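First, one chain by itself in structure tokens, the form predicted on its own.
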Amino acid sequence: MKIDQISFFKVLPHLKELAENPIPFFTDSLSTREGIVKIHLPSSKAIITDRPEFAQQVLQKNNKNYTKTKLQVENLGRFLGKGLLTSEGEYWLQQRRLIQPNFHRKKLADLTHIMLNEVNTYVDHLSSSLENGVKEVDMSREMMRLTFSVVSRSLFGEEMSMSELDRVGHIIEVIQKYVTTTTRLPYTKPWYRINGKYNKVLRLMEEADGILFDGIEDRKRSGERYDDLLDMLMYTRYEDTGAGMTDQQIRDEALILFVAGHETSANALTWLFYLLAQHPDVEQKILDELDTVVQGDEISFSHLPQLTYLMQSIQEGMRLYPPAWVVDRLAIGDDKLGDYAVKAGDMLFLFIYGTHHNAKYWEDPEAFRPERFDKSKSSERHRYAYFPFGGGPRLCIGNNFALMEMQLVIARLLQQFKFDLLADQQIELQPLVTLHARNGIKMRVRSRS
């Protein structure tokens, strides 16, 4: 069976809408459409859908047959270099077999140290920046400078200053956003050589390069051991030869880490406290089972298993508003989604968002319930129904730590705070690489004492 087609002409007045926010023209588009369409855009065709067996076969069952798209492993490993993001085939295997093991739940229980330590410094920040008990504040550039703080010391311990933290973060942002664009708009890379932005770029990320490699040589100096995952990458050993990575290899892989872990992380926290901003009755269960968990103690390792309402709340959050919005893929040979037809060379969009939203898999998509992802239920929904972290395997590697650091920013925020929406701001979806908040999202902050 083909699938049903929308032709460039067709998708021409819609192109403006498609660079800056494609999400309601994919969900109109697949809305009559069974779930699945193929549009032709400027520089390609893409098939997308929304229905999670076709997810399934494209990320599980027939893997193999799909690889990532030029968005990913040329446009931006042009600049992030071959790690497990940006990296394919037998070397990508060979990368996951030798970092997985450090990402299993106990092996990042070191880490939480360093992930409390972090939000409690950021916990007397904004206590000590609250006037009268008072602050107004934008939750997403909050949530970044958190995620940011966390992701860094857990990488790199005290290896680097914050300063220059600062500055590759920065380059990262600038380097998304020119990614971004490029892929969206590819008439503009010619554009960008001549006017020099596309020389700017390398020359940041060359400035990025020599921060990290000294961070790097300063650690082998040092001699010392650290819990953290700079440690984790410079000590890891391959099994077949007892080598271990080279600094280029090292580089790569916590550059990697470093864009993955805080962008999507400070993404699905800002939304997660719009919602609860919303929904004082989900907040104050939380806070309950906070008082019944932790009894007054601060906050660890063994609680996060305790914390069940909790984690509930941050999969609900993440169902509504995935960080990962969408995932590209090519396929390599022929292969069928049903009876639909995907032939070698047919770029793929699987729209998670679209997934997640969708009445035909979620009762009431648009509500936010917690309560759906309590463990008795999830055998009533498709397995590709929910996958903010992916699936198959090319699963996130960092999922664990993203959601015990998610898990720790919201208890101790909401002990410490209350975090109220402020009126007269207009909420936009701004799908970017991860799903930002156009605008931000300003709220005014209390202490609760």
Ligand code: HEM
Second form
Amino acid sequence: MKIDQISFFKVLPHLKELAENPIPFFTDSLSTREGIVKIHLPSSKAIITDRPEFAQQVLQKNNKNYTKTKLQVENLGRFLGKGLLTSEGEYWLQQRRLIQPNFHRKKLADLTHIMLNEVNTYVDHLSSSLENGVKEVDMSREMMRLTFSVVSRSLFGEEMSMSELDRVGHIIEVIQKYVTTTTRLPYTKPWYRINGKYNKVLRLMEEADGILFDGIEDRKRSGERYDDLLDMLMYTRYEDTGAGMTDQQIRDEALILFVAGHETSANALTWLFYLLAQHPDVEQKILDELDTVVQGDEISFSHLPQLTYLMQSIQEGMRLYPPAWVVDRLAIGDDKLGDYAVKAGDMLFLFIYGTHHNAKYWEDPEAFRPERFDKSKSSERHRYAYFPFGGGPRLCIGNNFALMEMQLVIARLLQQFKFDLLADQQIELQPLVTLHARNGIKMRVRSRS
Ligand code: HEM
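Alternative state: the form predicted in complex with the ligand, after the form predicted on its own:
Now the complete complex, all chains and molecules, led by this one.
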């Protein structure tokens, strides 16, 4: 069966809307069809689907027929190098096998003290900046800052100064913006080469490289071992040869973890605080659970598995606001999605946001109900009705890291502060590479004590 198409002519009147926020257009286009449609976008023709079984076919069952798209592998890879997110084929598999064991829950336990330390530093900082026990903040900015420091310290421990890390963070941001703009609007590329922007980005990357290689070199020279991800990257060994990674490989993988590991968690947390501020009943249940489980002690790794309602709230937050709102792939050969033919060269957008909001898979989909994620209910839905971390062999390697981090952040911040939404603000989706709030989310923070 042929996939229904929306021609560029019909897309034309929606170009502005598509550039700002394609989610409503994608949702409308799918709702009047069978959950699959081909849209002629300005950048490319893309098959868009919100059907869980199609996502499973692409990401898992027939994953060998699909590769990542140019955005990640070529465009981002040119600047960031060949890390897990930007590599393909045999090389990717070899690296994934090498790095994966270090991201298992048990291994991550070693990292919780670094995470907690960063969260507690942030709590102290926020407490001391309150005036008369109150402060207005933009949660997007706050969470970006917090998750950045968590992932930086988890990677590099104390090896680098916060100003060096901030500099690397800034450079990554500039590169990400450059890559997204030149991919979405390819005609900007020659212009950026003429006006010097391309060379400026290359120079920034060299500067970041200098900082990263110095960090790796210093750590090597010291010969000391630490419980952080840099240590893991330096001392992990390939099974067949017993050799370790080169400095270049360590740098590439570290940089990718940096890039992949902070904006996603920051957005998930921002949206969750937004939801909790509107659902005091859920917030109270989380606080009650914390009281019962932690019992006045300091929260630690061993408490996390018992904080089940908190975990359900995080999962439900990522259902409504999935940080990776779409996952893209390119078909190498022909395939079938149900009765629909996919041709070699077709681009596919697995519309995670659309799946998570579809009434076919979720009762009353717009309602925030953490109870949906009660263990007893998971068998009632398709495995890919919920896939905020993707799926198949390229499932997010940092999923456990992110879930632990989010549990710790929400627990510590809710214990200490009350967050209320400021009135008169327009909360809008801004789907970039990850799902942002366009104007941030402004909140009033009050100390609970
Ligand atoms: C809420 C937080 C997060 C979300 C929603 C998320 C989501 C995703 C998704 C959907 C993918 C698959 C992309 C694709 O198939 O094209 C992915 C891949 C990846 N993520 Fe995450 N992620 C999160 C946090 C993290 C963290 C904290 C780290 C690292 C510390 C991380 C590292 C990675 C890496 C390295 C990949 C590429 C894996 C591979 O291709 O082998 N992510 N993530």
